[in-house]
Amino acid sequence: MSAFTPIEPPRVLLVRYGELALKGGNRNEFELALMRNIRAACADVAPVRVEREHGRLFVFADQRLESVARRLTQVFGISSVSPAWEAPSEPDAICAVARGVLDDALAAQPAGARPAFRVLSRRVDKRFALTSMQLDLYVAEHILRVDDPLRVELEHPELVLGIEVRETTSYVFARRIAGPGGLPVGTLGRVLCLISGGIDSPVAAWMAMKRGALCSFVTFHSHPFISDDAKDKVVELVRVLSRWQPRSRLFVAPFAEAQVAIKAAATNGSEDSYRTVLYRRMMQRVASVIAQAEDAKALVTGECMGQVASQTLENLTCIGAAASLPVLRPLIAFDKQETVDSAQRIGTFALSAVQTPDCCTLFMPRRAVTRGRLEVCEQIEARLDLPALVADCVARAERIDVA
């Protein structure tokens, strides 16, 4: 077997994104803004430098590369990374270059693997001596050894030796690591996601991130029926997804006064069945006011269509008509399953899963009402002051930004 040969650690990540690319004029304003969200991302992993060149980014880093690459995997509009090593674009220099990433990546093989590999190139500068199928060629036939553990195979290789060749750099690398695609955040605008504790709205916040909103958050807790472990726990759950956005805001609501209130309003048994979208119908009118106030142009929940018996369509009628803006469900069509797995791979699902009261489960009705109408909601909310619930719900709400 062929001895590897050392190779110094690459410096340099090359960057993909796939939506941007289909942005058109608006392409630059996308580009820039995933280059802020870059430099942000990797402010607490080392230093970097950002740089741009013909539908690429490349992330320079002199220390720390693989976390970097790792907190890249973090940013929403990058489609992929990979760690490259750099050589003058000629086809010698290249091999050169092309022979040791490729003994670094055999060596990371696990023990007796004869991996399937191909060379794959991509010419950028099409003033380059050699099409891309010819360096391919050109580089296999000069860097491969008879003794060397794999076997060449184009249609499904499972080691892709990668060059991408510009103008007076080319670039060779031998993995993807997979981003997580989407828009970068920030790009269209801000939204107010309502969040709890619960699985559902974690996801859908992170869901709204990955089209380009930037979320600020607002929860609801009724102390002194509910302990503060709620609150202290939607924190948290903020924290985990202020790993995905430059920044997060939350503010917290108390709601307990308003609760009372629409509980005492609805007087008899028939109205009682109403408390919970009643309930709901309150926080987005304070919602609505905030995101005003945040200057959000829409609010995002985690509602899904008959999940539980305030998501069917009549009810989510009925709670979305008290909002003064758009709302966005971007779980509507989930089954629990699909955002569980979603919940589980960005990090929220162990702390949502943790079984903590909330404002959600105070006052609940004995059984509550499936297909609401938006009459009786507001006939119970005539007998209310709500304008002064709102005000005060929107007035002692507490700012907490989240790092």
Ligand code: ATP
Second form
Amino acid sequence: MSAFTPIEPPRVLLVRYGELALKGGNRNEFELALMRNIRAACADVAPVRVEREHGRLFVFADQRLESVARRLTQVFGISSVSPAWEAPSEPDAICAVARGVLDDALAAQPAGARPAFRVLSRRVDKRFALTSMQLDLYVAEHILRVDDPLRVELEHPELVLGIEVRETTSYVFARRIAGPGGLPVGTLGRVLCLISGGIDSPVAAWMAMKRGALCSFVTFHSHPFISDDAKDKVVELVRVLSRWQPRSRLFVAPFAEAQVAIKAAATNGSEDSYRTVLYRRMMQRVASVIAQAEDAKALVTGECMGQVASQTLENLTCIGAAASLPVLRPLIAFDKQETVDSAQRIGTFALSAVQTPDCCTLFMPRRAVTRGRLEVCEQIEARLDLPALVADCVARAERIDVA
Ligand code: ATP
Ligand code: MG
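What would the structure be for the form predicted together with this ligand, rather than the form predicted on its own?
What follows is the whole complex; the chain from before opens it.
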């Protein structure tokens, strides 16, 4: 019996990106964006070379391939990743490599397992001597041994030996690591996310990124009423989110003056119950100006229908009406638990869960309006010099580049 020699570690990752194929004329642009994002994401992991061929990307790395693969699970647009071994595109050469790949995969199985197994090949080069089905059979017949701990089962395999046959080189693999799906960040243009230190807005930003938006951020900070801990927390949240896009820009907009002015203006009768809605309307105005300077096409908030008293449809309408760009609300129909689950997966939950005061809890009315009316908002705001307040807030916003 020949001594068992483990196969050399793989040097290439086969990257699949399902949804891009749907994008017709934009496909080239999408592929180029994905390649750029992959290079940027891997920059601090290992040097990589990215190539594309027939609806696949190949990421070559001579070192730390496993870490590179893990990193790619945070690159939107990727549907799955397989560490792969190369073989000359010739049936017996493929078999020789395939046996090593199978040994590697069997070694990773739990003791005593007998996984359902099949070979599944795909030919890109139709001139290859065998059809895909013939190659499946050929490889299975030539590499399987009677004592292999597996059972051949074509219908519901747990272990699939994949083969992609290309013109000169074929790729053999047994693992498929799920990617995050979505579209490459940047392909939908830029948006400006209103981010607080809460649980919701970081998840909303992440969802916008997932659908291809490059996110800039703005947070409203009421120095000196609120300590800088609140601002530092947002910087840290943006840092976590920046694992999912190449780099992020955060604007910290000073909000105390606007809040003081709103508090002073909303004094008649029950007007003070409008304060929270009025703060939010001010945020939308300032964000709209910053967004336009950033060339962002929409605002993104973590608002959700009916989650809290301030997020009734009436109040959301009043708030949205102050924006001069479309307001996207990715969490609109999420239950809180769904948002919490997402925040945990993204890695923002632990940070968001740390309690820090928020500017919206400042000068809170005794009772908050639940069915805000736009005329009332406008009546109160008519007592303010809105353009000056907005311009001042924009002018004094601090820009922080977060990597
Ligand atoms: P979050 O967890 O994101 O704070 P929330 O459910 O607590 O959301 P609110 O606090 O009512 O809701 O805020 C609604 C949305 O308004 C937030 O998701 C965010 O997009 C925006 N927002 C609220 N406060 C701020 C702030 N200080 N800076 C920037 N945006 C804010
Ligand atoms: Mg909040």
